[in-house]
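Heads up, the chain below is alone and in the form predicted alone; it's given as structure tokens.
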Amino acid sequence: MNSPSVRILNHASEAVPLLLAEVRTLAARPGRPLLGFATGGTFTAFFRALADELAHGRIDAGRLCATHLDEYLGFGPERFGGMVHELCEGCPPLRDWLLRGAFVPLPHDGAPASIAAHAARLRELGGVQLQFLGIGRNGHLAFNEPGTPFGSGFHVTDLAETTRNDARARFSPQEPPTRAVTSGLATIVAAKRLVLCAFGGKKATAVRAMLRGPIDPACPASLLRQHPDAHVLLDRAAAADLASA
């Protein structure tokens, strides 16, 4: 059985140069390798730093293509609250990637034909070489809630109430969405390299389940332990429950 490498950081900010180094290494490869982004507060500081790197040419945007993990159903790239909108707000150079077709967004309509075309497009680009990941408080990856089969591909899913509650501030005063299009668990682990970040004490229970609990759909993130090139970056708060596991 594979086991992810785990690095415990003194502070979440220490992850930023490590993530940038991952992107630089990817950009140095032949061709235009595909980078998979994750969204959420975990990656806010990274996207700010990535924007600066791209703006000053320290990372060559022309060397990469990108995609992302998930999107709320009905949320096009221009719609506030959507994942593509968040990515472009957090890292403005990605707007140019989107316009020139170097950023491939998930089909927010959720139609089977659109999803199939998206999966085919990623295959044409050689598949995701580096996938960044966060983890939900209930152990979800992307919007693969507990119980999602490990063999799942791209699909439309209902969001757990805990997931919706975590997004509530983002959509206030409106209710958060109830459904989303997501990369499946099999889709995620098909990426050549996975780098998952988890920061803060609210993630400690999920981190423990991911790394020490059964490899089971009850904790979707536990599937990382079967990946040959998975890496986990934690701050001390997120790692707090590992010592007693």
Ligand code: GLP
The other form holds:
Amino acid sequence: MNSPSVRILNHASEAVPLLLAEVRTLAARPGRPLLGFATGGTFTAFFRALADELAHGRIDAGRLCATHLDEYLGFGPERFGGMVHELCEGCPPLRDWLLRGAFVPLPHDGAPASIAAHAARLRELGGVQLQFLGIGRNGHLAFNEPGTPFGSGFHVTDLAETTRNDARARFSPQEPPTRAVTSGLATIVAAKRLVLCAFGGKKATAVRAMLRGPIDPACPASLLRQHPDAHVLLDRAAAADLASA
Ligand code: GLP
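Cool, the form predicted alone is there; where's the form predicted in complex with the named molecule?
Zooming out: every chain and molecule, the one shown earlier first.
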């Protein structure tokens, strides 16, 4: 099968049952496989649905552990605007995962020792088996902005202006942060399976660059094309530029 597989949905909401099915398949595997969450509006509906599945025991929380892609520098789990805060607001059962150590957050201090300890913890947990991904308008994955080397591991990074502008409403009236700690591109593609979602016309250019442009750090998401088990879910608007030459 070609990787990435690309599936075009009539509506973004059709991704929710597909993503839940991914989680169920993972939860059925032996051990407590590690699931990597992505944040962002792309996944809001999924997290609402996941909260419902967990609350009703239709997905057994005890069968999984979790981590996530990226965090604004200095944003602890309780701080509004942060990624862990967003995840726990969007999917309240994750608060309990966090308390019992089943949800391993990125170290928001970005210190080299904390980053090394985080990477070691993920290795102990067997590495990420399933990684959900969004994509930035500029083709970024997590906070790996264009130009980030494909070989990068966890690191602290400056945010691109487009990324800060996209985050502006979230932080208003404050200014959006300028720095973040992020999984690197090598970290991301080390996951066994990748599922990237992109919805809406604002993502069409990045989606085209990811799937049709050169495999090059100028479009970090183009690295997906070198992964053996990558899957892309698009709505029609995000896929709009794929057909053109
Ligand atoms: C942020 C995150 C990314 C995410 C992207 C898209 O920049 N760091 O991991 O993929 O936003 O967000 P949205 O889903 O809101 O478009």
